[in-house]
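Below, in C-alpha cells: the form predicted on its own, a single chain.
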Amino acid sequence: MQAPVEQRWSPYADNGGTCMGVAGEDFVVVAADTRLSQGYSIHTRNCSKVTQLTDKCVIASCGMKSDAITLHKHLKARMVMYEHQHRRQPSVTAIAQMLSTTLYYKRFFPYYTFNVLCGVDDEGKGAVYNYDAIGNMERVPYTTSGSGSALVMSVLDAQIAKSNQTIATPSLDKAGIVELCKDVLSSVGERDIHTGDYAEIFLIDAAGISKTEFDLKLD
C-alpha cells in the first residue's frame, strides 16, 4: 500500500527585489530594482516596485507582486475619494496613517507586502515611513525593504547615520545620496540573486518628482 503523500499549497509567494528610501532636509530619495522573480526563475526584468500616489508621495513595495498591485490600486482609489471630498491631495502624513489602517484591516489575511512610503510633508521636510505586513509603522530617517534589505541597511547605518565611525565626515547632500543609492543597489545586485536588471531612483522635493534609471547586473 502506498504511503500517504502530503500536499502543500501557500497563497503567498515572495517575488524578491529591494527598495530603499532616504529622507533629506527638504527632499527624499527612493530607489528600487525592477526584477520580478520567484526562486531561481526570473519572470520579468522590467517591473517597477514604485507607484506615485500624489505629487509629493510615492510608495515602494517588496514581497508578493500581486498583493502589491492590489494594495496600490486600493490606495489610489482612496486618493481619488479623498480628493473628491476635500478638494485637495492628502498629505504624506495622512497617507501614512491610511496605509497603516489599510494593512491592519487585512491583518487576518495580510497583504504580503513590505512597504516604504516616502514624500515631502506639509513643512517641506523629507519623510520616510517603514511598515511591516500588518500596518505597524514608524517614521525614520532612512529604511529599506526586500530580499536585499540586510545588505542595504548596514551601508545606510554607516553612511547616513554615521554609526560606529571614529572620524567625523560631512553629511551627504542631495546628489551624494542619489549616488549612494546607486552604489548600494549595484552592490546588492552582486550578492542577491533576486535583485538586479535595472533600478529606478525617484527624487522628491519642492519641484515635484523626478525619475532616473540605471542598469544593474542582468544575471
Given for the second form:
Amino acid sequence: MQAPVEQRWSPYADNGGTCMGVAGEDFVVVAADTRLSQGYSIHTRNCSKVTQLTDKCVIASCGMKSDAITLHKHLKARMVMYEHQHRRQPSVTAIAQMLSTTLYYKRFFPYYTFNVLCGVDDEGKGAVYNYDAIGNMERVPYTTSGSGSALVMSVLDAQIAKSNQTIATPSLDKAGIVELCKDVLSSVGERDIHTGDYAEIFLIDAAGISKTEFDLKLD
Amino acid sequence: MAPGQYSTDPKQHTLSPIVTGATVIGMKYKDGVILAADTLASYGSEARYKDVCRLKKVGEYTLLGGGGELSDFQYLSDQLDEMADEDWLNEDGCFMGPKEYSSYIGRVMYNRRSKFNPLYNQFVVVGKKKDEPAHLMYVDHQGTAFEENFVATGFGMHLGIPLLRNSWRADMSLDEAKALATKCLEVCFYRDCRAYCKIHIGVCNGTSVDISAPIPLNHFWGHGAWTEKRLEDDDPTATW
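In place of the form predicted on its own, the structure of the form predicted in complex with the partner chain is requested.
Time for the whole complex; same chain goes first.
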C-alpha cells in the first residue's frame, strides 16, 4: 500500500505573457511583452517571446517557456535545412503549414505553446497566422494569444475590424497600428498580472524587420 | 528480487524529491559572476546532511549551483565531469564555457521532463570565459530556462529576490556582491526551515573558478520580540 502522493509532478507550466499580430496591406506588426512568470512569481522581466525565422517572418509564442524554446530551436533548424535544399528562404505560407504539422506531430504530448506567426507573404501582403497548441491554424487579419488575449482581442475587434462601431472611422495606417499595439499592451498590463515589464514591437515590411522596445509597468 | 526474476510493477520515476537542497543565489558583478548556497541537505523536514557542497565547478570557466533533489544534482555533476573530460581529451585548444554548458543542461532537463523522468532540480549555471561577458542562467526541472543578472531558486525566490532587486548593481565589487548574497542567505536562514547557517560562495572571474571553504553566517535570536512570551498572555499584538 503506497501512501497517497500530495501533489503530482506536472511536465507543464504556464509562464504567461501576451502577444499580438496585426496584418496591414503590405506590412505586419507583431507585439509581445517580455515578462516570464510562474504563478505569482516573476522569473524575469526581460525574456523575449519572439524569434525571427527568416528575413520576413517571425514567430511569437506564449504559454510554456521551455516548450517555446524547443519549438523555436526546432523551427530555426528547419529554416536552415530548407535554405540548404532550396537555395532560398521558405515563404511565410510554407512556414505556416510546417508549423501546423510540427505542432500536430506532438498531438498526444503537445507543445504547450500558443503561437502567432507573422510575416510578409510572396505576394507582398501582410500575413498573420494563429495557432492552438495542437496545430489548428487560421490566416487572419489580426490575432492575439496568451494570458491577456481576451483583453487584447476585444480592442482589436473594435479598432481594426470596426465591429459594433456606429460612427465610421478611417482604418489605421502603419504608425497608427504600432501605436494601437502599444496602447493595448499597456492597458492589458494593468489588468493581467502575467503581462508587463517591457514590450517588443516588430514591424515587418518591404524594407525588412525593424524592432522597437517599449516600457510597460514593472509592477 | 531474486536473479532471473523481473518485476511486473510499472516502472517508477522520481516525481517527488527525497534529499533536497534549498536556496541558490546567483548574481553578476563588475568582473564576473558569483554563486552562493547553504551547506544543508534535508531529508524531508530533517536536517540530514549539514556539510554538503551544492556548488560544482564544471570545466574551466563554469559553476553549477543546484537546489532540489541532491541525488539528481550529483548525477548531472558526474555527467558534466565526463563531458568536461572529453572536451579536454580533444586537445583542440578550445573549451566549452558557461553558454555551452548552460544550454546543454537546459536540453538535458527538457529531455528528461519530456520522458516523464525529470531531474528534480532548480539549477543556476554561471560562468565567465576569458574576456567574454559574464553569463548567468536559470534552468529548472521542466526545462524552463532564462538568462538574468541575478536569480534565486526555491525559497530564495520569495525571500532573496526582493533584496536583490533593491540592492543589485551591474558595477558591484566582489565584496559587495558577496555581502549581498550572504545577506540573502541569512534572511533565508531566519525564515526558511530548510535553510542553514553555513554557506559556500563560488566566484567566476574569467580566469578562475573558486568555491570558498564553508562560511558561517551571523545570526542572533535574542531580540526582545522573539524571546518575550506573548501568546500565553493572549496578546493580540503577537504576529507570528
